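Have a look below at one chain only, the form predicted alone, in structure tokens format.
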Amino acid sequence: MRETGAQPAYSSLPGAEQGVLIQSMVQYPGSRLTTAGEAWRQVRNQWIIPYGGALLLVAVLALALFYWRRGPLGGHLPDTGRRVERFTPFERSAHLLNAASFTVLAISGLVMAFGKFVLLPVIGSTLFGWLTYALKTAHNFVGPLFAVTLVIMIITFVRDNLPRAGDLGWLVRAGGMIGGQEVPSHRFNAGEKVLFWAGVLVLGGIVVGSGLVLDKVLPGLAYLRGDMQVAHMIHAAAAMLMMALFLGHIYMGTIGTRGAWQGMRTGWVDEAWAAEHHALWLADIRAGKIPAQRSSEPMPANLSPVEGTR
């Protein structure tokens, strides 16, 4: 890439870069000579958008796919009456504020992200003015809310997380997709551990560290225009992987599994769900190694625990 130098002149305006008016001529390899704005706005307009809408499309019609050729999964075992408490009221909490602060995240981003080429069209540009200025502020002060609560879900949820035996054979067999059986598991699957390291873990930090500097809530940093556009744009790139991972989430946490959005909701799974979809927690808490409740929320009524509660 080769670059010329943007040249200041005098301004009155506070901030930095005040006297620069027009960015450094930046040159890629194969492309024309152009400011470093408008690279941006290429790589923008011409990269992130059709591409990360183009993933997220895949995702959703793969899901739509998944669900019209398997229907929802679960379910074979009759109810026993015995719970398991799978969350405390705490970690439902926690869950609830991230989930919802990322869902008006990404709803907002990608209104701001494609709403020019698919809601301007048809409700015209003073509404569509007024509705991205509105979600771009939410954007702006729910995005802090979202890092808190995802430290709180890594610190709440990391043991659990932790790779042990097992997680590699279920993998490898798709969690039962190959060979027709669910493979048995501890409290979270590989497959929830994958995306608790690399959607919660390594996007999520991307996302909130680079969306802090797009809120320029950081101190010492300049925050220049070149800095803000490769912000920008490794902003928008994680959470484009991070909408595509977490839709699955959601569809396996909703309609794709029987019993699983309820479990979320009240906190409690029927012994049968546990034996069907995480073998290995409930063989631990039938053993005594783990309490089938870890809070001191009231037990359903007309329910008992399962054996081995200490």
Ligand code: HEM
Given for the second form:
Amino acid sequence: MRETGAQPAYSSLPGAEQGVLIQSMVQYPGSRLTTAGEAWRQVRNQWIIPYGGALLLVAVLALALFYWRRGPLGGHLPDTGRRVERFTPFERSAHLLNAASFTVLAISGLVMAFGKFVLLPVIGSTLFGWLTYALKTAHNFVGPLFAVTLVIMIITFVRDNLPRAGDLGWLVRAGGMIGGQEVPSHRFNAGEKVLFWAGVLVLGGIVVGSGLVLDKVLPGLAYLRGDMQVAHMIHAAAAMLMMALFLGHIYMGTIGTRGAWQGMRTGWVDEAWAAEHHALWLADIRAGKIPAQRSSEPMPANLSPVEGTR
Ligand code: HEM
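With the form predicted alone done, generate the form predicted in complex with the ligand in the same format.
Every chain and every other molecule in the complex is listed next, the one we just looked at coming first.
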């Protein structure tokens, strides 16, 4: 980033920017050398919005094409009626709060970014004004909630996302999703682990960190216009990447894999589901290395524990 001196004049801006009407000249990646405000506007309107929008569209089209060609994965083994606990009530509640807050943030963020192009012409300026104001307010309040639940998710799931033998083989064959037999995996397969480290930890951390700057809740920062512009560019770019990645997660967690959503909704999966999707995890359960049930939640009445685990 290149910068040249701000032009002193009269302004009623508080603090360090008093008297600075026009910001200094800067050149952000993707912008011309111009005033910081203009450079930020160029990066937002010429890069983040068009390319972010294109990325999300490509992600949706790719998933739709995959579903059309491949259909939902799994369901090749008949249910045994014997179940194992895949997620405890605590894990499910943490995930639900996190997923719900992410969804509010994603929808409100998409309206703030693209609403002007797709909603305003349809609903008119008055309604659009109220809607964006309500969604922006929701975004500012749900952001810190997402931050807290994200930390809880990271602490809760980090151990089972540590790399293990077999993960590389899984990645090389894309888990068998493109064709052929599903590759055996432990509790979480290598694809879920990549999502965890890249999506939850790295992108989640960047989106939350820059979001908290935009919310002006981090102590010790001056929150000058330039700081806010840089934080916004980082926030919006990382959020676009995260949304594209989680579209894949949401797809695999709902229509993309038979039984996956039920596992997160009830906490229990059938032995057959575990054998088909996480065979190494089930083998550890049968060997008694991992308990088939970790919470004290009573097993649903119509189910019976996996063979060999009492
Ligand atoms: C909004 C909709 C979402 C849906 C429908 C959804 C669905 C699911 C499902 C069905 C599973 C279980 C997969 C399995 O059994 O292996 C799961 C696991 C998980 N989800 Fe989500 N999810 C959503 C959003 C999120 C968000 C926003 C995050 C984090 C930012 C997240 C992080 C995780 C993690 C960490 C796991 C455990 C698996 C792992 O650690 O790799 N999910 N999700």
